[in-house]
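Just the one chain here, the form predicted alone, laid out as structure tokens.
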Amino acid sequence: MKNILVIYFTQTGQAKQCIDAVLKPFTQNPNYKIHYELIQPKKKFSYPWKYTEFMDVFPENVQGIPCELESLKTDLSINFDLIFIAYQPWFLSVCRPINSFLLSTEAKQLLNNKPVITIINCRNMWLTAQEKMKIHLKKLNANLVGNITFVDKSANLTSLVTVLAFELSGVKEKFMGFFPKYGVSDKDLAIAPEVGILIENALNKNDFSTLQSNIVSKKLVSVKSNLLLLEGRGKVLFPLYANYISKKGTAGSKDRKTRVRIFGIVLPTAILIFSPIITLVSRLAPLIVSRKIKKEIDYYSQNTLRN
């Protein structure tokens, strides 16, 4: 009997949907026991969000400041054979609940010297968050052996509208009657059990060396050159904005509300302005610096950390 631990956070249930799709081969096999650990902040985050509430989580999330969590239900004495961590990027960083778990003493005990597979579900930008995840796992002496991404397939500006409709009002289907459904595609969910079989084979052989390349071959790792460039701007600017807001107070503070509101206007405006420009640049970039773009895509498609 092999023990598998799934550590996850979800507000909408979409992360669990992705987990269930990947783990389908395991749930159908009595030789595996799956333990689920839903990470729960003591102070719950709202869903649907209010817009200012949503923007107010930005500074602490980018700065990696942990929040208090409910006690884990998992038996820490179990020797897990494989651990999944399912999370969402918030503002190009690991969402605060999962980031808080990764900073805990329980994470040190559970993840030490264990193979880990990350499952990301998000709008489309996950590269910077996964780099931060890699750093956490390295510090915890965990071995990242696989990464699976479930992203919205719509164009960047379209998904900006649909994700805000989903997060702020809970509307997932046909916002305003004509925007596409937000979220993970049915096609990706249908492919996920095939990846689950690849994971099962790697686990039984105790050989994960080719797992990530097999996941990539199933097209469940999405790295787009235009988003790569857009994230590059964000990861430089976001810490500056986070510091600008947090200087006026901690999360929920009235003293920083004005700065939060300003950021809430600046962020979508910047995306609207720069997204078309960067999309154009990204289409020209492969013609000018094709090797560099390919090198970056190859890097983010695998699991090692840059020196």
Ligand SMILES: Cc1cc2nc3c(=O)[nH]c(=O)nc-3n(C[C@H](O)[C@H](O)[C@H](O)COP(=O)(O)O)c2cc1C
Contents of the next structure:
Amino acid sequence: MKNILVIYFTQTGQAKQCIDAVLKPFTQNPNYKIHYELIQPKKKFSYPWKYTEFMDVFPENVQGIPCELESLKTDLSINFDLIFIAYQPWFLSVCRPINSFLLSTEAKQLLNNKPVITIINCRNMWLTAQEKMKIHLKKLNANLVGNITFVDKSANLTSLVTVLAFELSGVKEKFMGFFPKYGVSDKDLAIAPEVGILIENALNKNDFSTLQSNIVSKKLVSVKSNLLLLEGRGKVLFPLYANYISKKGTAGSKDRKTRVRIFGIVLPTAILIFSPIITLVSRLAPLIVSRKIKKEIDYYSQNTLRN
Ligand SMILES: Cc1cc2nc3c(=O)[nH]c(=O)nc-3n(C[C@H](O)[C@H](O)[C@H](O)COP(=O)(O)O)c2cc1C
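Since the one above is the form predicted alone, can you give the form predicted in complex with the ligand too?
Everything in the complex follows now, all chains and molecules, and the chain you saw is the first one.
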């Protein structure tokens, strides 16, 4: 019997929905024992979020500062055959609970020399967070053999509105009566068990070498050129603004509230302004620098880390 560990964090259950879809072939099979480990911060993040609270997690999340976690329930002495990590990007970085786990001594023990598959669920921007994940896994001597992404399929500005309605008011369906439902697509969830079968085959052959290209051909890795360019801006600017806020105080402190509020206005405004411009550039870019864009899309579709 093979032991599979699923490490995950979720606030609204979407991550668990994605896990269940990918692991469907495993759950119906007595040859596998699945161990679930829900990562729980000692101080819970509220859901739905208050806007200032939502923005206040930005600095420490981008800086990768760990928070305290509840103890794990998993038996650390089990030699797991495969480990899944299901997470969400927060502000283009690995969400704080999972980032904190990855910095723990337990992670060192559990992940050392193990094949790992990441399952990401998010609005649509996960590239920079996954680069940080790759760095963590490299330091932990884990072997990233697969990455599956579940994203919202609406246009970027539409999902900017619907994600905020979802995170701040808990509204998922038809915000204001006409916006589309927020969240991971039912179509992707329906395809996910097929990827589960591919994972099962790879695990049993102990050969994951073609897994990622198979996941890509099932279209369960979403890399779009406009979002790639938009993330490129955020990746450079976010650490600067995170430092600017944290200079004024630690998480939740009154002294930094003004800077947090300014960020809460600047960020959606910048996305509103830059998103259409960048979408236009991304439509033109392949005509001018097609090889470079294609190279970038290929890079983010696979699991190795750039030098
Ligand atoms: C603080 C915070 C920051 C977020 N930042 C991003 C982001 O950078 N990129 C993205 O695509 N989605 C982002 N999201 C959206 C979540 O990743 C998304 O809503 C996720 O699907 C929720 O997962 P859950 O239902 O498993 O809790 C953010 C959400 C929160 C709460």
